[in-house]
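Presented as structure tokens, the chain that follows is alone, the form predicted on its own.
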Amino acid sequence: MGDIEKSFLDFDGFSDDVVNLQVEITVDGENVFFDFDGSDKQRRAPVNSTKAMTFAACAYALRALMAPDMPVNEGFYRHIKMNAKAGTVVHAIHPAPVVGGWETQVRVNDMLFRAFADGLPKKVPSSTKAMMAQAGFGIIDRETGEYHCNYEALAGGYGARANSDGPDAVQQHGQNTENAPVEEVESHFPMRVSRLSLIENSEGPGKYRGGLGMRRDYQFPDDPATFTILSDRDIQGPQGIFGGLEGRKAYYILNPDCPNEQSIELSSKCVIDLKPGDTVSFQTPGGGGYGSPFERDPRAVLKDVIGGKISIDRALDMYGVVITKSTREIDSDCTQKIRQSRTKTRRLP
């Protein structure tokens, strides 16, 4: 029997209850068994994955870890066996809503890679954003009376790997969408993308760091709008692996640049009516780190500081690397002393 791996969605949208996922993978020499017994019963909320979605996650994870020249054909699928009980969040049946089932499906993908980690430590990535990160809005143009509707699935940080950092602001696993260009969105809809950027200090620290999350601010200067968020990760960010640390969690903020009392943190699963002038800031998580942050090459830390990906303070706090603010150079002696002292006193996960 294989080891049991667990994961979860922060909550389902109708309740504050965690959506629990569980898998046990067994390889018997000929077949690979994916047993999802222990996953929660299907929910009233639209976070239920269908049997086909879950099977696709199993096939994807297995294929990603196999030799690149392995063909994907009937012979490949024949050896994938899955137990996912009907009526659960990994095998929803009528009348369970499934429009947000991909949020669960990509989290299943993330869980499967972690389940293979001990056996294939050089091949699996750390946790990614592992959510679709869906944003949509409806708006009526006051000049033309035309109704507009837009939907996007946003990118986020990818998990670090055994020999490389996670890519910044990308889609992950089975997600096949791309970031919509600002010019395209603004030319079709009466709104603005007032900010599009990587999020500094959002990476999961590690010997190899996770990718940075992305911030995309939707501003509606002239017309009221209805905005929908169907996402996750606003309770906990993507996990690190083999001593790597967690990436920054996601944030969804109404009017982020207003004073604190006027700025409101939104849920990852909500619908909100906006007034003219309102802005919704959609901030995706960073990927998890791989390996101890104190083993990261100080030159790589410096490169991230110079590139604006992490701050000098974070270089010291998370990686034990001392960088002088005036010259932006590494103080090698202080870095060595700090890393030695912290390695003795700090227990990494």
The other form holds:
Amino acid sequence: MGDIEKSFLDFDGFSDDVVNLQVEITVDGENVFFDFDGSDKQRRAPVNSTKAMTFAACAYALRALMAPDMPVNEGFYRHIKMNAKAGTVVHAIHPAPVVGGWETQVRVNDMLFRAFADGLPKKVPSSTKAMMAQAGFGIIDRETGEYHCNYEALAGGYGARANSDGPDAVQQHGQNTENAPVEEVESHFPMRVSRLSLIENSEGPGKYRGGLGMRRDYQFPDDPATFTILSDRDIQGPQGIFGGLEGRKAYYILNPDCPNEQSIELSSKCVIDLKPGDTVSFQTPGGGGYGSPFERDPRAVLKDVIGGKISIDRALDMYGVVITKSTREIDSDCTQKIRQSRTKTRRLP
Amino acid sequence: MTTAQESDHHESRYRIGVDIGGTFTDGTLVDSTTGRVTTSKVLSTPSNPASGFISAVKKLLSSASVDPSHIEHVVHATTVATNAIIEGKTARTAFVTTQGFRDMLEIARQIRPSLYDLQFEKPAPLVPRQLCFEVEERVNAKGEVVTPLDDHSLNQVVNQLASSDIEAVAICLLHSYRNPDHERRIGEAISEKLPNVIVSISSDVVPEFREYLRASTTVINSSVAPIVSAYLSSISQKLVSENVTSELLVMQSSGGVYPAQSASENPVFMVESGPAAGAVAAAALGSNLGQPNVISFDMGGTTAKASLIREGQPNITKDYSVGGAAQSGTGAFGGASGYPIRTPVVDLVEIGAGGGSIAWVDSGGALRVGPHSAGADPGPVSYGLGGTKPTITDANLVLGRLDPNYFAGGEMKLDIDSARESIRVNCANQLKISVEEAAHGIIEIANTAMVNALRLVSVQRGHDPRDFMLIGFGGAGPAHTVRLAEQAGIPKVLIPLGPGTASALGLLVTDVRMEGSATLIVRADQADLTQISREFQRLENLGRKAHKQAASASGAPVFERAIEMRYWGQSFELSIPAPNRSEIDQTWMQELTESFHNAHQTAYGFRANDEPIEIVNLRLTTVGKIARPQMLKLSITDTGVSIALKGTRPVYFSEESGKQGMIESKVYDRSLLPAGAVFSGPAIVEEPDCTTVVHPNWQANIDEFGNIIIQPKN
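Output block for the form predicted together with the partner chain, input the form predicted on its own:
Now the complete complex, all chains and molecules, led by this one.
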């Protein structure tokens, strides 16, 4: 009997139906068997992963859980057994569209670590952004009349681990692309990145917290443009593990920081036309937490408050840590009382 | 008066180099007219490095009997800046940037430093988030002001800084490389209110595009500046109290030197001061023999370093991270574990293999070497100082490559029995092989890692190792160099005189170098040539001004121009030396683009003749030449090698070397080997600080400078 784990993509881009994923992992003697039965049939929407991509997710997870300097050779791959039925979202066949298949692949990766969690609690991280966070735009250069397009994939919060917080704004399993320098992008396109920041209070709380998500705002001051989002997590953020809580979900917002009627929430898979002056704010999720937030070292909570990564209110609401506003000090007695009473009443944040 | 001055000049002919390492501080004094070299080795004093520095200088002056007033200049390599960063002891620094970008240092390049490590950490920014501030202002990519600098928000930030108890501030605004005005005004406002705080401005430190790399460079500059300037002023004072009043120069990461004053202002250029000296020494040794293409291999107690020198110049990179794992060759993302700097750095690969590296058998039954090191304390088992784990030095001893009675010139007797026992218990028994086979396995595993380092600096950068000479030095290097050459396919090996202190020689055979650069992003086929010309002119003016600080220590400024270019649409550029033509015209541009295609071919294996090329940065190095000291020449004699023969002993060699097992080998005393001597391997050459192993099938000769040159027989 193996560990069964389920996951899903929030949105396939065409229908409102979630994309269900499932895996059962069995360690049988010298082989590790990944059974994806229970995952959805392939979609008309471009969220289908190929068999090779799914196999790569299995190999990655296994490689990451084993000794760090173990060579990856045929002898390693031989022990990976996989059942991913042809015609499913984890083994797409012609003519299924696959451009967004990485959304499925990275979510499979995330699901695999959750499946391993009971057996290897010290090794697996909590959920990460588990979406590619692809942002593209196209624009016509007024001076030359040439069409230019730009593509990049953004970082998010990493999942918390058994002994450490998830790093803030960093790439995820199987993805390690750098961010394009703002000065490089602005030198080649008539647009501006108006903000590149961590998202405060976006972490999944836990004994160890998830990493903060990241926000990148694309502003098109003078020219019309098209903007493409191929991403996910617009319904649910990365889950916590062993009592850790969920990280903030992703947001895709047209004209943020504007009065409500002008500010529009976009979906995670769309192409939109922008008029001069528009801004798209791409906000990636925070990582999931690990362990109960009430067990978090109050000094670690204070450090996040001092750094402005979480607010004083959030320290109290999520972690039960009381910090005095004026002195920025922990009120130990109050903290202890609040944590005790909430644990007794099983009142989770 | 004239006569007196001339005579003074004649007397000021001694130069001193001091290189502070983890265990020892090495001093070298050279008489620049005769080439005679005096060396000193004292224990480093990590809690107060200046004290080790001055003991090394005093020891040099007394053993060479030189009047301190006759010192021409002193050159220093120090790890004081790197150590501050690695140990988290940088100054309390704040960061000021454009509104919306406060988290530039936290986000960094958003990459994981290691692909499969689930427990990885991003390096903690050198500035905590609460000391990162935003100012309302914005400049666009053309350098035009989109949002003027808002005085109110500036005042707010200055007031916050005033109540933050900081020692330094780094300012990096978007596109300041195109328009530094806002950065300057912010810097002035801060200095006015906080005159004791060190302010670094990104457009001064490294005025190049890519905001995070420029910010990181600027932050390192300001956060080590208080430490470096205090340190340099303390050693300057100590020198003066020893009556050494000549110029103090500091080694930069690039292998050039600059005055202590420049180092105090722009310390980010000397962060990797220490390792650069070895590469410069190797370059000089090669050039001296008319061999401008060499690979430098420097192996000490804890690490081994490799670098490549082409046409007499060490390979330089600007893709470097301080405190990162990039230099251990762990992969393309290793740099993300440290703090990037965009200053020229000698391109080194450093791995954890030194004389003290510990051998062990892992849970899968494989023999492993390092990365743990026994260091100098407790040291290898054979030192008898409490070490119990077998090291590379112990393995070399068991194989007969080191003489237990002639270690450190006989000052220290090595315990071969306990070395054997330790290898038996910790390695041979588990592997069910003999002690000699296990010892040989230890050496071969370490060699494999070191050969890999040699390949990283050569093959991986598009250079064929067969076209190079390998120069081996450092206390442990020459015992391994010939075998490495054999494995890497390098046809010639050089072991310099005094290999243990050879890297300090690098301090005395280099020039003053001041770096300048400017970003100009333009397609080569659309470039305004007069603009390029104007920019270079502007950089030359800045270079002339900077050179004034070094005027007394070096010759008149000369300029080296380079252009950083890429195919249009690429993200990474190559640095191309400017064509050697007085005028920047169409022919200049044609030669430049042709050089770029060729460089791309060398680096990446292809050229794309039809792709447009983009210029991104102009670079100008202002060079103040320092005359090289004479190299001391020996007269070639035909006395033969017999006077140097100390005897024979059995030494273990492997099958790959032609024979296997213990082979009776001749042992020579290096100090008695005359220039012109020729001898064959298997042989051992001993000197107090080092042992050279000449493998079977290799032949050695001593050249007129005392170097051992080793080549395959036939």
